[in-house]
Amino acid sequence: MAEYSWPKQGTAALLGSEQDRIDGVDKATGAAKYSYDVVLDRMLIAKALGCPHAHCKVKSIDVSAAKKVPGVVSIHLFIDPKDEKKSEIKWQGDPIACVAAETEGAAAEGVAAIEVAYEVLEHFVNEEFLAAAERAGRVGKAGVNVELENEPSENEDEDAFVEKELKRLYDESAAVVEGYYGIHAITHMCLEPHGSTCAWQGDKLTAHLSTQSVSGTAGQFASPLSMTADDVTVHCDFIGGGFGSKFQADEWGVACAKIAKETGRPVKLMLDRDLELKVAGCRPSGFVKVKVGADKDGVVKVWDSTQWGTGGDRGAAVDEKQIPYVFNPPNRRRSAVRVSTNTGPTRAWRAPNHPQACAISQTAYDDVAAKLGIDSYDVFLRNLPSVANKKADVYAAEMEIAAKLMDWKAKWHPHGKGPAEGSIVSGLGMAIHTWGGGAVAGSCTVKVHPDGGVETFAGSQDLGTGTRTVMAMVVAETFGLPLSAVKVNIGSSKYPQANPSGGSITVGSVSETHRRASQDALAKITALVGEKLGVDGAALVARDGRIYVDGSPDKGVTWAQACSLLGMNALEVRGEYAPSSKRSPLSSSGVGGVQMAEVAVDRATGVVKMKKFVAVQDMGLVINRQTAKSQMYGGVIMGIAYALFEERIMDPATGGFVNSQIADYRLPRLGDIGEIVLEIYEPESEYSRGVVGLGEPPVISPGAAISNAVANALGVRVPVLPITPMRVFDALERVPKMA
């Protein structure tokens, strides 16, 4: 059995290099077929009808007119008006029915012809103001966490002690900051909306599903259809975005399969854009009122906060123990409540709850710096000993790198004291973040053909992050072959079970399984070559398309010659990984990152423009440097989006999602991004930890960093993200004085 390991840093031919995605040409030329692109013979097109009200009961549904529309073939109901519980709708857009027809136009006409009678009920959609939520009876039970350095005496009342101790700590503080910070909910905006194309072959179902979980969704179709998962094949070659929202088959996916079964024809049901934004998942909002006490150097000693937010009618918001984010001051009292709203349900959104926690707590640390007149960089640096993840040394090194890339010391100025160019003022801000990203259980099969061809099979998926390329690089590196020599097969639930793509677990997981399978396969092949050469197979190495005695390249055979020793049958080796109490040498968990933002704010228009953004990130062993940087770019751009532009806007009067169209849901354009500078922090100490996932960390800090930069520019905090011109004007009108 091979001793599983990675090459030493700097000795690998492929690992850590920059490689183009192996599917890049297919995507650029349009040859890549996404789930939305699947077209099958005699296929019907289905469209869904969403509820127009935020809260109501469906009293009746009349589909008689819809059935008469030319081209309409089938109508499926999601709601049963006769069922008291299932007839209640709690957010706008919740599916009521769908129509399958010969053409998209006929399906749309059929949907428009459905008549629904509603009993409109009271709604609540604006969670920003906690008092209003309390008056509406929408606030849940508070979660409270108290941790103090001192403890009450045996007979002392605990609550009274806590109040007394907090007062003492604030009285002893050199600076006390009381702040309000918030970040609004945003919704998923995948380029390819949710949905599938379903087709039956007898009693077997094939679902061409846009999914982040190829291996995990077959059972989600099977259970409601009274089937076994073995009779379902989920297929997804390419996916146009997921970001945490596409782990389920969803009720519309099951409906698609039911209609296909009923009609005996393939059916495509993909959500329209407005339904996509309303029901396909949102990132919860988060708001906090906090009182912070720090010493004269800006080291936070005491934190007392009340926070709230919503994930819709169900689903949690930011947990009280998540703030202050990363930092862990010695004295803390934190409480949190969830506000119930008539808005679409929460789903994972790239680093669930971390961006919110960062944005509503590291802004308070920046305000401590402003109160003391200290450089924010120094305040963050001095608070590093309190970080909960024990990565203070990593953060310090990354901060030093980021500061040089930003030229922080030359550009920094006290809050609101920088030079102005007319009405335009500039500022700097920073934030730090953490994430897990450890590998999870999975499997693959590596197949080596007698002619030297190499294939790998796994029920994984590539969200556009370069998973195919990572798999190929790991296998090619192990066999000493060029990247083009490896064919990667993913996207089918019939392949060996692999992990879903979420939590930044994919690169670690597929690297674990593919390295193990490849090293086991290579051990079998080198044993055969060793017999042929009359040497110990363990003394052989695979490099540059040859297998030879280490140090003697001439004493060996070509890869094709080595594989011919397999005989008539291909060699198939299963690679498996399951986390255990003993850490695998191939992957690890836990990363940190530092981000800095430079902005320009026009006090006359309220417009915030990005000038420069610096991101420094550790990630263990880097497989593909090019796709790693691509992940960092993407995360930063998404962070700029939610910091300055992106939010779900609800109408309190009607409960309607005001900007649920792609033309109205504001996202940044190329000119809104500014300069982005990236640096991967990869000393030997990080490389030796093995592979750690990267997908989510870069999206966490931008909100806090940009908010801090705006506060540095203006000398006043714009407390709630996104920082729109109107919110800038509101903050300038308050103009609190920074003492």
Given for the second form:
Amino acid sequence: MAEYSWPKQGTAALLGSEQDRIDGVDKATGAAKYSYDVVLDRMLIAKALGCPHAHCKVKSIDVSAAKKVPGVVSIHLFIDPKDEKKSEIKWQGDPIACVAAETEGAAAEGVAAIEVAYEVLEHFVNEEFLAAAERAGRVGKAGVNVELENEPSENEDEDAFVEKELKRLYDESAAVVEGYYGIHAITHMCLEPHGSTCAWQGDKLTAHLSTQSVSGTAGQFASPLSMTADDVTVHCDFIGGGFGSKFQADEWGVACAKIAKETGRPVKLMLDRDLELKVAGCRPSGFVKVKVGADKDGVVKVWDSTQWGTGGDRGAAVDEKQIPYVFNPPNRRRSAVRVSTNTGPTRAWRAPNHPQACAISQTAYDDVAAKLGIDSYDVFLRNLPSVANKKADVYAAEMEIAAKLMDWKAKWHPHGKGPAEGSIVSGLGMAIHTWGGGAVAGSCTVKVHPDGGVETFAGSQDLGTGTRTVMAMVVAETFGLPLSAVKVNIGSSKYPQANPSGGSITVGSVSETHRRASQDALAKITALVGEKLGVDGAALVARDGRIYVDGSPDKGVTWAQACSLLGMNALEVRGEYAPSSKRSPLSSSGVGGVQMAEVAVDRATGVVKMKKFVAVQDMGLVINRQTAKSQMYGGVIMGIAYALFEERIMDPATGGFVNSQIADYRLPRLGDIGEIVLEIYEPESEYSRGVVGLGEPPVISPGAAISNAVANALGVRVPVLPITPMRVFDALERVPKMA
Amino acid sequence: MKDSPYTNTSRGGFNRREFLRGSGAAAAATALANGATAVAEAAESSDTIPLYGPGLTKITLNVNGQDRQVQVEPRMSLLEVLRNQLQLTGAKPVSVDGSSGASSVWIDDKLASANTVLALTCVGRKVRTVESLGGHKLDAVPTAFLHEDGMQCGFCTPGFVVAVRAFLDKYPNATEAEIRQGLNGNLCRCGTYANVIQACLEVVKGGVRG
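Instead of the form predicted on its own shown above, give the structure for the form predicted together with the partner chain, please.
Every chain and every other molecule in the complex is listed next, the one we just looked at coming first.
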């Protein structure tokens, strides 16, 4: 077996360069076909009816009028009113029925004609107010996690010791900050909603599913349809956003397949926008009360926090072990309770736990700086020895780069002490983050045709991260070919099993499999060429479209001549990767990352504007610098979104999700992002680690960095994200926000 | 299929004026606001015009320079017809009211959201979609989106490309500040705005028709 490796830094032809994505023209001209765009002959269009109530029992469903609507062909029920357990609805929008019809209008009319009788039950939707949640009996048992430097003596009561020790630590602290911080639930808001187009050929199902898991969803259709996964093909050429919410076939996907089977016609069922926001995924909220003690230099010695939040009916909350985020002060007590609400269920949202954990804890670190009147940069720097991931040196280097790009030292002023231009004050804030992003198991096939044509196959998907282009770059680099010489085939569950795309695992996984397969394929081809040239195949290199003796470009053959030596049959090589305890030479896991924000806050209007944002990110070895930067821009802009704009707004009176349409769910627009400056940190020490994913990391820090910048501008903490004008006013007026 | 109202092109018991005043009023008003159409104007001024619906009616739409036969219900949006009947799926259904800009098209050279325009009101008008910027001669705007990577998942991209083309046709020398001010009708979730700004600047630098 060959020794797999990457070219030495600075010697690669393609790796690390900026390459246009190979499907870019299709995307920019409307030629790219998303699941929503699949239009099949005689296709029906289905629409779902969502429950209007946050908590209720469905007593009866009458579809007789809906069946009479012209154009309605089939009606499917998700709820059985006779089933005591399954008739209870626990969040608004939960699908009750769907109607398949000849046109969108007929389907909508059919949905409107369904008559449902409900028994409305008590609801609870506003978890920020913990006391209200307690009164409503919606708070679960607290999980408590204590770590102290000192241990109780032999016969000492443990709880009493903890209290005594914490008191001592706070008494000895130069600064004690008591704060409240929070971040509201947001939705995934995929612009292409969840759904599929399903078609049968005999007993075989093809599901054109908008999915992050082409290789992992066939079985989810097969099992409820009493068939086996080999008779299902999941297909997805392009997906219009996932962000962690599209790993499932979902009940509406299975319903789509069932209706298609029953009617003998293809069916498209995509969720309408408001159902998409209500039921197809959200990120848990997180709120925390913190007491933090630091020495005179701002080094945090003790942390005590009580945290709560919701992930919907089942509770769930931000992992208390992630608090404080990245930093591990020596003494910590962290408790968390889960609040059960009548809101749609959570799904993994880009970097699960991390953005909330960062936003509700690195804000407290910044308040330590404010209290001591120290530069926030110095407080972050002095606390680096306590980072949990042993990346203090990486953070320090990245902080230095970020500070230069931000001109931090020149711009810095103590919290609330900056000059005002009229009613406008400016401020700086920063935060740091971490993520894994290591490769997971997967496979691919690289196929080299005797005429020199090259293609690859993998049951993967391109979320918009540029996966297709990464695969092509890795193979083209290995074979010494131009990028355009490699055809990439992804998006079918019939291709070799590949990883689902989530958690930044994709770039590492597909780089592993494609580099392995193409290095193995090249070894076979160079052996044939070596035989022909009478040299050792191992002495040959593939570069510039030729295979030749290293150092003697004249002694060689063209790529096409080399491939003709394969004879009649194409060469197919499988690339396999499975993580093991042995470190791979091609990929690694774990990144740092530093971000800094500069904002302007108008004290008269409460409006926060982004002036400048700096993101410095390590990611091991960079494959495509262009799409890597796009991921960073995207993470930062999504971060600006949840820091300043978006939140799921629930009406406490009705339990309704009141901003479930695009016009009401605020997101930044092109004019709202300010100047964004990126720097990829890739010294040899990073490059040599191999590929590490970066989809998640850049989205983690913006909440804390922007909140810290607003606090630096105003001299007052706006405790809860998103920082809307109303919350700025509340903070300026010191209106107590706690229940 | 024969007895389905969806193959019946004869008049239904449906009054055109009532239709405009009734359930379709909001959509019709949007259509009117986007520029009076032959059909809508006629409905207000004459009783002799044909009644449409509620089933399917054959009409001809001029799309990307070609006359195309389609069958529409009066309530069908232009977006639904483009996507489901003409396989022109570049314009996307994202919002219910055009607030995402994802279904941007041109109607008589004016920017419109195809999901807020009834297909019937497009009879006699020239509809142009993002697909007209592709083909063998790629327009400068999608070219710049490619070079500056003004896309991630890409679902908003065709709408953005149309909006940018329309904006730069009007303001060929737009400055960065003007670009940041003038392109806020399109929504992107992945966060491609920074690259879209760069793409716009590339087009301005290279001349709008590149």
